[in-house]
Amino acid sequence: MKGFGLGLRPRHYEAILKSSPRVEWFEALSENYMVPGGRPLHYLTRIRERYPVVLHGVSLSVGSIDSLDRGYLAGLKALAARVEPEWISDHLCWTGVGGRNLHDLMPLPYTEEALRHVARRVRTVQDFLGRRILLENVSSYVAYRKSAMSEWDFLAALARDADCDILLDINNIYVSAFNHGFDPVEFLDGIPAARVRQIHLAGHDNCGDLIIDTHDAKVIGPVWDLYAQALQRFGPVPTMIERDDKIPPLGTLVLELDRARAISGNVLRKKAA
């Protein structure tokens, strides 16, 4: 699959089946779609015959040492059966521990134990749903003192270890990268480019001295320029725009979509001369 895509919104619904927008796919929100009916099922029923469509989830909990919800991903594997995803990710965190949910995207201490045991978990998570999934890095805000490699060598040898794939979100990492203090650009370097298979985009809130990760304002200049430079290390990977919040008119998302369509171009040019 190529091309751009945008996040699967309900307010969007009807204008995306009467407008016909200038948007390649959609991804939808997994936990949203895994029942047996109802109107958000209705249309992305309706939506799937227009459009390709990947399906991506905020609680596998992959991270976590609580045993997989196995429930949960016979959910998930039903809803792939109905709607043929071109794929399914997640996020490499931790959601909840002791069958409590803190609906929360919580990051992992980066160490040799932390990734066998993560690894182990997506090729049981893979084998289950009978193909490779794409795993999100994750904004962050703490970090834990017994890590001893970085996320993005953390992410690189998860990776090859559960021979999974990556959705590499370009606003994360720079969140992070300030946060953290570390340099966004040696993050794209630390990846390997044959496992990145999707890119996100995403506004966020700068509290001065701290930068939270809201899907809820329009992607700014310097994530822009990430996202450049992105492209120039893993060429033309599919890309969507995430809007969770203070959601526009589905109009003003293409528009700001058409800018990441420019972007690539233009860097793709650039490359290929």
Given for the second form:
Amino acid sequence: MKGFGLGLRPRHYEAILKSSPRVEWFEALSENYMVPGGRPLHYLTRIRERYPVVLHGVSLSVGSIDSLDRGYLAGLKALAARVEPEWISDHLCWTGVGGRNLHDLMPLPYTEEALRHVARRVRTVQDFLGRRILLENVSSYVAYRKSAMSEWDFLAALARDADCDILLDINNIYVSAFNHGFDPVEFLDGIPAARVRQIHLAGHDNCGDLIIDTHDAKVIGPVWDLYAQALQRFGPVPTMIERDDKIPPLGTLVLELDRARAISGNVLRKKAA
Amino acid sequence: MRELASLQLAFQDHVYKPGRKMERAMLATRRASAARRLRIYANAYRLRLAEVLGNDYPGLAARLGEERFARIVRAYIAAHPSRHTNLRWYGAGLARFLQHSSRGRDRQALAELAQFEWALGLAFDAADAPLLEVDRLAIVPPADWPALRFVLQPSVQLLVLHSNAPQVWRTARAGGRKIAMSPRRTAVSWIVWRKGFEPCYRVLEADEAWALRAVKHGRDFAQICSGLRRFAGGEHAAQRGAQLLRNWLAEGLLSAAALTSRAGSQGRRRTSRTRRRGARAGA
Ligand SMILES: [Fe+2]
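Okay, that was the form predicted on its own. Show me the form predicted in complex with its partner chain next.
Full assembly next; the chain just shown is listed first.
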């Protein structure tokens, strides 16, 4: 799968079917369609007839010390059988322990112990789903004193040890770099190019002391610049804009996506020359 | 996994009940202390769940007004750590919570308002099922009718309410003037289901409510008609049964999945076996 995509959002269902926007693919949030029936599955099915779709989840909790949620995995596998996504992704994080759920992408301590634990679980998930998954770097506001390596070293080691792929969220790199004071380019340099299958772009909220990742605004200039640097390093990677809140009309996002197309065109032309 | 486990448990506890312990496990910078950083997770947790409840209960929220709804939501979140993988189900306990935990004379009516609104939500994404069509029934031989069993389509829910919750919900959603929430002396039955993509609802007469429950419990058409005698009197019961059935078909309440009658299903099985044998003979 190639090109540029958008996150599939309910308020755009009708517009997508009516206008067939020039978008190469859509990313559907798995949990929104892990319901018995009705409108969500109806629209997903109809949109899937016209566009490739990838599935993006938030509930795998691959980093948790709880045992894997087999019910969730079975639901995800059933959804995948129905949607036939190009790939399935979730986040490098944990979402709760002790049978409880914080419904948030909680950061992990980057330790050898955590790496072994997560790698084992990723392999189990991949065996169960019968395919490789992509894991995405999250925005974070805390860093554990116990961490013994950088986030990018952890992600790179995980991709190697678990044989999984990577979804890079350029905005999240920018946010975490600001919040923890690291160089975002160093992050990019630490990621193995062959593992990067997809890129997310998004906006955020800068509070001055910290950046809160809200995914509710336009992509800002420095994140576009970082995107250009990512393409410089990784070559062409399927890219999408991810807007979770204050969602504008479909046409607005299609236009914002044009900026990604333009940047990608520029970078790759220069790279080829 | 000892270190990872203790960090996750402590962090989760911190989200539920912020304290100083977790701060020591996190790095601080000149710009932002560990406390400030951790607060983002604690706040985000409450905001996220509150948003979900607001989306699930817009009618209740409109009825209560922003402040009172926010107060109830805060109390619910404090009392209900999520145990769901999917946020879709987090609000399931709100009606119960209102009934048992809220004070105020209107708590019974508010609980029913929440119960009713949750039922609409369940109807929204209930399983799809092909609907029973009139044509399908038309080919049932008259002799098979008494033993016919119907199946309600998956979105159908039967509610018994002691208040005017559906009317209160409708005016609240329409932004109309507040109508009084009145407890009724007698219970009234309602049906909630999905037609196309839209949840809908209506009140049920006592005999129809009884008949729908009978369908749900697997009674056959003869049993339903005879039960209706209690309401309609002997000779009108069969007529009323037929009328209800017509309405249910028109409203899409019945599923095509499992129309069964003992005689009918045997008949079908016989035919298919004969056909198969015939096919083999021809090949
Ligand atoms: Fe993302």
